[in-house]
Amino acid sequence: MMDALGEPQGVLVLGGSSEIAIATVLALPRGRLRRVVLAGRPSPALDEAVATLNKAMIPGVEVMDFDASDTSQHADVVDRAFDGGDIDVALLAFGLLGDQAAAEADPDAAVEVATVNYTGAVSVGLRVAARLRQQGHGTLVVLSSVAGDRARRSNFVYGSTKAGLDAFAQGLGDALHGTGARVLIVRPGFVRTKMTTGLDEAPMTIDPQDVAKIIVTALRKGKETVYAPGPLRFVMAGLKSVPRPLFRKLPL
């Protein structure tokens, strides 16, 4: 069980090759950390994540096959992760950015993004929440995005999936209130990862390690929602208030 100082014993990463999630595991206090489960599709990136944690002397690293789009396997993955020991922090860290032009030209490509980012998250998120409720403690960290605050013409397919995910996570957090379990929603802006390689950086671009520090601090303080970096909260509040005719003209 996570102690009063925010030190977890067990961590589950859904989307085991996520650079933000791995940076978060590395940033967590290690005094009581005994077990880290990386759930993801077999890949060189997942192998690299395991090697990174092993090199950092993170104890108890395990790997489980997990495909966000295959909801039929989610119950088994979650049960195996929790049956192996209590999970204090579960990071929902998978997602597809997709390509907006490709999604508009091929609706199947858009459906794939929606299936992974939203449907898969609902499927596994509810199952994790049920086990956290049963434990009576633990936090589900949901990596959302500022793209969900207001969908933009340049990436509205991705943005709409994050908007749905964010609304789901807020409701799930309310449903867990008073059970000892909770949800932390993280809304990063542009983060330098392999997924964003080649894209033009936006203002206030940060690295995975920066997001990780924000997540660890938020866990310790018991926060429900954080932006990464923090000032994006005010930027997005301003964008949400822009009238739609004017918003269409913005180079976003």
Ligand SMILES: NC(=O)c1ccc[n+]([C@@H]2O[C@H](COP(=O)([O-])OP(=O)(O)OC[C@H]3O[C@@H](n4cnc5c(N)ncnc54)[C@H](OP(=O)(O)O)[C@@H]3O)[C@@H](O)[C@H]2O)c1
The other form holds:
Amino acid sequence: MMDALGEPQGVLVLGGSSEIAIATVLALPRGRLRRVVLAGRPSPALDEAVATLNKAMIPGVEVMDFDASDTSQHADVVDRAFDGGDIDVALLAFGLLGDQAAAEADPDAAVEVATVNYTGAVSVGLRVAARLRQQGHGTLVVLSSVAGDRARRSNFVYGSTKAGLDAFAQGLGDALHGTGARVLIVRPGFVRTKMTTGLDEAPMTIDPQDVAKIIVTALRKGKETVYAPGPLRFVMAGLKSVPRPLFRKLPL
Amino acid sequence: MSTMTSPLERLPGERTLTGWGRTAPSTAVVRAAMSVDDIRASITSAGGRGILARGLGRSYGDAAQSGGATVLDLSAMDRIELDVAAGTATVGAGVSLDAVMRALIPHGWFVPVTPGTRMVTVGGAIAADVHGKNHHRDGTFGSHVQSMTLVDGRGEVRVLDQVSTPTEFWATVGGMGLTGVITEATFDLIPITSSRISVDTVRTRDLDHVMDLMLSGDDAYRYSVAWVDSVHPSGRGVLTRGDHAGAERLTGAAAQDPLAFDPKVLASAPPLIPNGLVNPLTMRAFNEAWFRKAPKQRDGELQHIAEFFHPLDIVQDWNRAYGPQGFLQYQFAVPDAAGQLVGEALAALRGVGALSALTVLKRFGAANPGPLSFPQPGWTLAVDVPAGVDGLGPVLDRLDEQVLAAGGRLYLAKDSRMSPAMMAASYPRLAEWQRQRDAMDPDGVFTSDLARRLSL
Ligand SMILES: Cc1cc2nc3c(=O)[nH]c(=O)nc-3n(C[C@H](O)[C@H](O)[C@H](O)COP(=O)(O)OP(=O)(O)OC[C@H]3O[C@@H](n4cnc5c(N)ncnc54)[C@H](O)[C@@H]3O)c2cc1C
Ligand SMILES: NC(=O)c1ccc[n+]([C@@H]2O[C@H](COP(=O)([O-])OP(=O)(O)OC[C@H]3O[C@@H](n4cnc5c(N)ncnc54)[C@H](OP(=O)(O)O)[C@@H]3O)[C@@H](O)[C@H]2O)c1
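Please could you give me the other form, the form predicted in complex with the ligand, since above is the form predicted alone?
Below is the whole assembly, all chains and molecules, this chain first.
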């Protein structure tokens, strides 16, 4: 249960090795934490995430096999996570950036990005929402992206999956209104993680710890949508109103 | 339109519930129970998230809510019956002490124990085993219960009393609704001849002053409580003590109807109290004014029962003044030997700017046999603090450790943030109570957010 000071006891991470998610777990108030479930594909990165949490003395770390693109196993993973105790915060953090040129050359690669980022999220998101709603409390944090605010020539495959995910999360949040369960949509800009290693940094680039802080504050205040960093909200509002002939020519 | 029902859809009767502090909401289906049979039916058909009885939601934290569960509202079970010969009342568990007082005071009977608000139900008063200003003399509400009817976890109706079923009785008194649904109780009354209290008031210089006066003089009074200025470092305050006044004390118009009892309530906070009214500035002003308003010393002043016991009940929904982040009440009990914790706690809270309007100091008398009953001999301090204060969590965690080291504990009816470890360590009879509870509710039908949070 979340307590009066906003301290959670049960946390679920979908995409257990996500650097943003692990930074968020570390930034949550930890005085009352007793169970953190990392659901992800077995990998050295996932082992490292477990080690990081253990080193930080986070109690009750559990690992569950979870592949976003294998929707047939989602029901089972979600049930096991929730049957082990109430989940106060669920982070939907998995995602694939993919390579735009590769995706254009090989549509199967684009399909994989779409399957993980959108189809997988819809599948597991609805199941998590149903369980949160059944327990009458808890927040699903959805890692969307500013890339979904407006599709760009340079990464519209990824951007379109995030646009879909974002619209899905908005509708889900509205559906859950009044049920005690909630959805928090997070729209980061460029964050330094293994997803963006080797890419040129964009203006307003931040670290996973910065996103984590924004998420924790938003959870405490019961926000529905946040940008990371916050001022990106205004940048994106501006970009969204740029006419397409001009937008096309912007170096984005 | 689809003919499927979505698992996300809101259910009929679903409501978002919080305690008086308006923190940590959860949603449950609230069902009005009209009869014992209704309650039995709800219990035997309970879903996986269980069942919980809720009174008037005056516990501060998450005791009277249970996310995803069915929450029973017993306000329709409103019988009030007076047995003049026995000096007892038999009352439906959903009846408020306000209603009991309005019905019985005009007949010359008062409740054995009243908390600082009348807006609690008899069920809530037993489940939390509430105390009043007379604890040092008369003990808790539960100890005045002659018998009660309870529907247990199997849906069986049981009559519990202190003599023939002491284990089940005392597991239920202070059991926070987790042993069953109380449907009715018979409790002792205090005979009175007027609705007034004869009150002695002293303005106290500092904590030592008030604590000395209470240690040396409380036994001479049935009722005693001290308000402490949480802003002023001295811990100055106002000590008020009293006894029921005989009708012969009343003069003039009051003497015509010495048992009159019809307290007024000013409607609803939003128009009266702006959201976020509570801030350091207003808290300073409030504490100063409250201290100044009291006479330096005054003996034998006649105060109305409502004025003496329930000054806060005049304004409805005053809890909204704390704004959207809500507030909590930190209440601990410690033995006399740890009296210094009172001052240390106030200093620690002042240290993070957690200023309180309502800081109350009392002496507790003997404990009763209830394994989870809160009062134990010594001091009890209750402090209201806004939940949004930065750094509050660590300060309260440190205070918890001090309270625990002193052999003290926190009040479950007020708690909204202690750790399960603190709970288990400070209530050493928790395991014994859990065994008794398991016997009364073998399938774990009764649960609450509090129970989940603290692993009760
Ligand atoms: C302004 C104020 C002043 C207060 N002063 C005092 C004080 O001086 N002393 C004191 O002891 N307390 C005090 N309290 C706390 C209050 O007395 C208790 O929290 C009390 O339990 C509230 O009763 P309720 O009917 O609102 O119960 P709720 O808050 O609705 O429920 C409290 C608990 O009782 C259980 N319960 C309720 N009805 C039943 C039932 N029929 N069967 C089984 N379980 C049931 C619930 O499940 C829950 O665990 C104060 C509270 C406020 C807001
Ligand atoms: N970094 C940024 O700049 C940025 C900006 C905006 C939004 N975001 C979003 O933020 C979220 C977290 O990203 P991050 O920055 O923390 O990057 P990250 O560390 O790379 O995390 C992404 C995670 O997704 C997991 N994942 C990928 N495919 C999966 C699958 N099929 N099944 C299960 N898990 C899978 C990865 O695990 P594997 O090891 O199994 O691949 C990885 O742990 C993502 O949704 C991302 O789109 C990131």
